[in-house]
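Quick heads-up: it's one chain on its own, the form predicted on its own, in C-alpha cells.
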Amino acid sequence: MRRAIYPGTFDPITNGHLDLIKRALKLFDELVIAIAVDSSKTPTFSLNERKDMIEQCLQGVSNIRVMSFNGLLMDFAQEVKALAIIRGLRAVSDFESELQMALVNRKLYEEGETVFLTPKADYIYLSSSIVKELAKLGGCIDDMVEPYVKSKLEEKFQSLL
C-alpha cells in the first residue's frame, strides 16, 4: 500500500487543495488528509468544522482518510506508515521554506519522502487566507471553494457581524 499524507490546516479547504488531492491520488493508493491541530495559526473554523468541509467536498472518494494530528508531522507519518508527504508549491517563494522543511522531515523519518506538486494555473494564487478575506468582505469566491465551503464561510462571517 503506497500511502501519502497531505498535511495542512485546511481553514478552509479550497479548490487548490482539492486539485492537489486529485493529483496525489493518481500517484498513491491512499491519501491521508492530515489536519494540523497544534499549529501556530489560529483557525477560523474548529477542527470538526474543517473535517466536515473536507469530507463533504470529497464524498464518494474511497481511497482517502481524513484525520487530525498533534505534534510532529513525521511522528504521525510513522504512525500511519506513510511513504510520502505531499506539499504544494504555488510560487518560487514557497520553495525555499518547503525545501528546508523537507530536509528536516527526512532527518526525522528517513523512510518518508516529500513530494512537491504544483497546482493548476487557475489556483496558483489561491490560499485559505485569501478566500477568508474575500468572503469576509463580500467578494466572489465561487471559483475558489466548493459550494458547501462557501455556505460555511457565509455562515461563519454572518455570525461574526
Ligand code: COA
Second form
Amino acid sequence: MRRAIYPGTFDPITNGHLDLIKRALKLFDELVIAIAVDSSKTPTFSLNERKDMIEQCLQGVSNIRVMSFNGLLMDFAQEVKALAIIRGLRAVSDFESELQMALVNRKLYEEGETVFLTPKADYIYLSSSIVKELAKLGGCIDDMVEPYVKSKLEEKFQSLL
Ligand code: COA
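Since the one above is the form predicted on its own, can you give the form predicted in complex with this ligand too?
Expanding to the full complex; the earlier chain stays at the top.
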C-alpha cells in the first residue's frame, strides 16, 4: 500500500488542489488529505466546513481519506504510515519555501519523501486567498472552485455582511 499525504489549510479547497489530488492518485494507492489544525493562518472556514467541502468535491473518488492533524506534519505522516508528502509547485516563487520545508521535514522523518507535482497551467495563479477575495467582492470564481464551494463562499460572505 503506497500511501501519501497531501497537507494544507484548504480554506477553501480550490480546483488547483483538486487537480493535484487527481495527479497524486495516479502515483499512489491511497491519498490522505490532511487539514492542518495548527496553522499560522486564521481560517475563514471552520475545520468541519473545510472537511465537508473537500468531501463534497471528492464524492465518488476512491482511495482518499480526509483527516485533520495537530502539530507536526511529519509526526502525522509516521502515524498514518505515509511514504510521501505531496506538495504543489506553482511557480518559482514557491520553490524556496517548499525546498526549506522539504528539508526540515526530512530531518524530522528521514523515510518520508516530499514529492512535488506541477498543477495544470490554468491553476498556477490560484490560491485560496485569491478565491476568497474575488468571492467577497463579487468577482467570477466559476472556473476556480467547484459549485458546492462557491455556494459555501457566498453563504459565508453574505453572513458576514
Ligand atoms: N492550487 C491552488 N492553490 C494552492 C495550491 C494548488 N495546487 N497549492 C497551494 N495553494 C495555495 C493554498 O490554497 C494557500 O493559499 P492561501 O495562502 O491563500 O491560503 C497557499 O497556496 C499556500 O498553500 P500551502 O503552501 O499548501 O500552505 P498551507 O497553509 O495550505 O499549508 C502546511 C501549509 C499546513 C502544509 C504546513 O504549514 C505544515 O505542514 N504545517 C504543520 C506544522 C509543521 O509540520 N511545520 C513544520 C514544517 S517545516
